[in-house]
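Coming up is one lone chain in structure tokens, specifically the form predicted on its own.
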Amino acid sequence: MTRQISAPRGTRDLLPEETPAWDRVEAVARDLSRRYAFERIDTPLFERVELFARGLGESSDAVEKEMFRVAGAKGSEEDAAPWALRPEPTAGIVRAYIEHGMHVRPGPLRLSLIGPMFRYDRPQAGRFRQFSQWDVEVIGDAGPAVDAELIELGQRFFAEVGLADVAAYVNSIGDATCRPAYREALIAYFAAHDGRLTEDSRRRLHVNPLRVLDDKELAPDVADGAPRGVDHLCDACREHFEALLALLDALGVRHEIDHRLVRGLDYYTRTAFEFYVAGREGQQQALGGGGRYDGLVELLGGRPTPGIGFGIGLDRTILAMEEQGVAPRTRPPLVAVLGPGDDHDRRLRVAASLREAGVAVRPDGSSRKLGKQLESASKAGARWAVILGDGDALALKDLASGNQRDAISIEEVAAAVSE
């Protein structure tokens, strides 16, 4: 017997019946990127490891464990260069600006993507790797009026799919100018409670000592003691926080600070923020986030510029609906063509007709009885059915009450069932 094969571990099929939801999101994220003034940018799904490396850090999660890389072919140095599948979207999105000289365009520039993203991680509950996020950036703006814009827009979102109780929260975690004071007194508080930190922290102590304040496993007591970043801020950094969260204010979005909030990419500067369904606040239960990265195009390349951004996971969102009971919307009633005999000429010319009158429309290509199709067209959750005549008579059967309304034009046809 043949071996059966699976899909690959930490990776899913998206049904048919699955999809309306996805649909839903995926369609107010379009719509969304539309109303801010959003327009699209896609990027290749693979990318140089350099890139990634470089941008995101190499003692982030994402580079140091995480990354899903792709052996390249013999040949070229250009074909045997280390690839990676790409773990998020602002670096590829970053080089690509750099890339083709965008920034002589009109600024700032705003962008969004939707696809997938993929990491090497270990599979759990809502964490896959292969995910879908949709993403917007702002390049060419620092001002703290963009990031509460950003914010607002995260919020809106998930309000416009349905989710309740969904809040922001912010921290600040500085600059080139003030960072390295902070770096400094978080060294000198965790090195002495060396003994209760994890390995990975312990490594990661020197090289970004902030990491360690996204350690989950970081004990309660120790992580509540720790320095916080909002009272090393330089007076640029402060004002730029307190302008934020007065603008939060005024725009009436729910928010609270999060001292420990710092982002697991080695890009971010200032603001720094992620969406949760209060009360589900974790690693694992971030609908997703953002922040800037005011030093990222001139890591990679170009010439300063500054930068804001965030990423929403679909499929978080998705799960996060499901647990609150929201129904995604229904598709467009489904209407099935049926008619006796061989005349599939006829049912096709129906069909197309009324396809482009913009209804959704399934034929029935047997040859089976009448009945049968009916039958088919019901299980395969048709609304209506458009039943053949004589000559060009045509009927419309309601499948859910059973009424039918006979010598029916295609026009008419359209018009009902599309009440």
Contents of the next structure:
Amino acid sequence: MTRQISAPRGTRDLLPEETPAWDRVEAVARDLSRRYAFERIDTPLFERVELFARGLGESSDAVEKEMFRVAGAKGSEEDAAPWALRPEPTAGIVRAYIEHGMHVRPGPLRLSLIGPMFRYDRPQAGRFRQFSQWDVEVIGDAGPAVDAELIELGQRFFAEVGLADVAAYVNSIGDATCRPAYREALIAYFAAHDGRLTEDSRRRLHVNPLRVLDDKELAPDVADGAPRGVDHLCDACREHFEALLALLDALGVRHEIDHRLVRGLDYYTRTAFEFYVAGREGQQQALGGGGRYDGLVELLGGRPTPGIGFGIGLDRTILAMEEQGVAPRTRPPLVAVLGPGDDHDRRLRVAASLREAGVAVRPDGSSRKLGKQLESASKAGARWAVILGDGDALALKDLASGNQRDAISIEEVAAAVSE
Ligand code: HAM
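Now that you have shown the form predicted on its own, what about the form predicted together with histidyl-adenosine monophosphate (HAM)?
Below: every chain and molecule of the assembly, starting with the one above.
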């Protein structure tokens, strides 16, 4: 036998029984994007490695360990300026914002994107090499009102897909004014606990001491004693953070401050947040996360412009929905069209008329006995069978109850199955 070829490690085929949940989650994301006045943007699935290296930071996991590099054709330009599949969308969206001079548009800009991201990480539960995000970005708004609005939007998304108990964790990691002193404080503290850091953290300590804080293997007592971001904020950052917390309270958005939340990408300033199913923070990765990136536009060559956004992982959202038993598994009622003998022209005509009326229809293409056709309609999950008889009369059988109405018109069928 010929050897079979499998899907690449860390990727998944979404089989038909899984796609109703995806349809639902994407529909909620699109509808919320509309209701919150975001405009759709799409950017390429691959970009220059340099964009990610500059934007997300050389020492971020996404760049240092997980770049999914793209090889061009032999002898192509990519040897000189390599590409990578996008590990996240924010850098690409900001690049597009600068490249197309979007700063001249009436701002702030509210942009959203749904699509696949790629990280060459070690695959495990809830961590894939290809995964999808719903991403929203607001460019040109310094907040803090928009910060609260986005956290409220994230919470609303989880509620509308049917997930219970999702909590938002928030922190402020300061800005160019106050971050340097906080970094020094962290370096001094962790250097004093050098022996208890993981090898990764020790290596990172001087490059990016904030990341040491969210090392999952950091001993709890060392983590608890670490200097806290909120104690090192300059006046402007503190006022921003306090205003955000007051707005979240006023909106009734469930949230908690997490002093260890620093996010894994280097572009963040001030507000940082993540969403978790409450009580599952330790065992489970975040369902989504985001924050403010007031320096990113300038870092990528644009004029200084504040920004904030989030990315919600759709794969993890659906896994959580499955765990909570709220992932939809069914499609709208399906009508099978059956008939005796070789009356395929009539079956197709009836099917076409019903489809015109908006009904999902699957005609039986066989010439088997009616009983057999009914059996396979049930097995295929059809909710109704339209059975062609003599002349124009149709019968409509409810495959769940077995009840049948005879001698009805196409309009009556369409009305009955759409109820
Ligand atoms: P992130 O925290 O790296 O942020 O990713 C956002 C979400 O994507 C995560 O919370 C998680 O649900 C999902 N995710 C990330 N990696 C994987 C993976 N390997 N497998 C499955 N799901 C994954 C960002 O990407 C930022 N761009 C968010 C943002 C937008 N910040 C500002 N604007």
